[in-house]
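As a starting point, one isolated chain is supplied in structure tokens, in the form predicted alone.
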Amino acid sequence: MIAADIIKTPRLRLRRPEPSDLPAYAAYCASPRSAFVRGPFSPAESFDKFAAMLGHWQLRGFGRYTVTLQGRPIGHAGPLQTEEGNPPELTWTLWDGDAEGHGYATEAAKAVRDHFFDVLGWPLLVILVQPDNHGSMAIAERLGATLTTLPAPDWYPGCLTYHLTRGTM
């Protein structure tokens, strides 16, 4: 089965990223909001990261969705798989600080989780969270993820590793 191009929730529309999302994404990357993902980033680094987000869909047939609220991009949520054979990582980020505190990240992550588990039949998603990122740890737990004792990957030192399986939702 193929990942949906669009996932809708009562308040949000999640769609494949579009080139017009780059300014909002680059503003997020340049801000302190990107600290939990090793930012802030230069404009060139932001461009590369966004190009990778677009290209992931071409290479894998799935990827991170742009989360939109009333047509405005406010973040992204979706699976990332940089190495075949490893379970995909479920990611979420609100690009716009004004979007925090409304449950949008949880709503988007749940919608992605449900699509990939219920519609596509995936068995496992990994969630990587920095230990100081209490908001994302809370979202992982709301999704039904379980904290593991697995070590952090070399490319994301110090992070906590959660597993989210179909049976724990």
Given for the second form:
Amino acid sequence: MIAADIIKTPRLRLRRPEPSDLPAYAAYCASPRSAFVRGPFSPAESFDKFAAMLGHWQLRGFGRYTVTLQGRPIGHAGPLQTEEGNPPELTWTLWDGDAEGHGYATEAAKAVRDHFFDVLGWPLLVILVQPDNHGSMAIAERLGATLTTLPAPDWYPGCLTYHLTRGTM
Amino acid sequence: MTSIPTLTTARLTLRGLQAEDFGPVAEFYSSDRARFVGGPVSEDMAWRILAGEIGHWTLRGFGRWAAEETATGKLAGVIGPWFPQDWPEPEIGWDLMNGFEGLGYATEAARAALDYAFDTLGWRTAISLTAPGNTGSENVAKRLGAQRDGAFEHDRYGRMLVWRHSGPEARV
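Can I have the other form now, the form predicted together with the partner chain, not the form predicted alone?
What follows is the entire complex, opening with the chain shown before.
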């Protein structure tokens, strides 16, 4: 199963991450915007995390996309699966605060959802959100996800788990 | 994405890491033997580390190989040039998977990695880092002819000893 290298939306182009994205990604990791994902992170931690994002594609044949707006990387969106038996997690993040409030995260996450459900036939994506991250909770609901009572994974304590299933949007 | 070259030594095949390597990598990182490399860590973290090894190739154009025991196809180690963001300078790193200690594999693979670093990557010098108390790894450094060259304090991993290898001019 190989995911598309590029997904286009009306305003955005999602492509596989490239080394040239690292400065923008590291700037996001160093900012308070990464607090919802256990940040902020040092440049060294950002390098390690970005390397893992790149390697994910080679290990799984899919991964998180860099979201670009007119050629500029503004965030990432896509499925993350570190444990083989677990359903992949749909993730999205805008790296740049200026990109917020335009619906870009929703647009990117919807396009990813549609590709993995409609083209690749996946049955389920989970969405993990911290309970005080109201922006992401709103996006999860806009995507058609349902809040579950499942416990948070060990590596992401306190988070809420949503399920997004094919055919229920 | 960088295509990862394959090298061979007398007993090992150095190739790109792949999904099938996760079993032994996870076993190593969950064991007490990983205490010298920031472990033991959870399976989730071990997978991220494996993915990071592959991504390092893309970011740097070089990275560590899966050192496969050619005769059996088993993963014996993860060995090669390594330069994450906060390293003092590029190093030759080696981690032997559980059960592959004492066979000379780290030395054998690190020699090939040093040749690759000098001949192909054009490095003018190379170090290796060992955690204090990791005598097995120190012995590999000594067997490779490296000399102690100070220490390095890492933000997350703490103090590491620096070993400097002979440069390319000393290798004929």
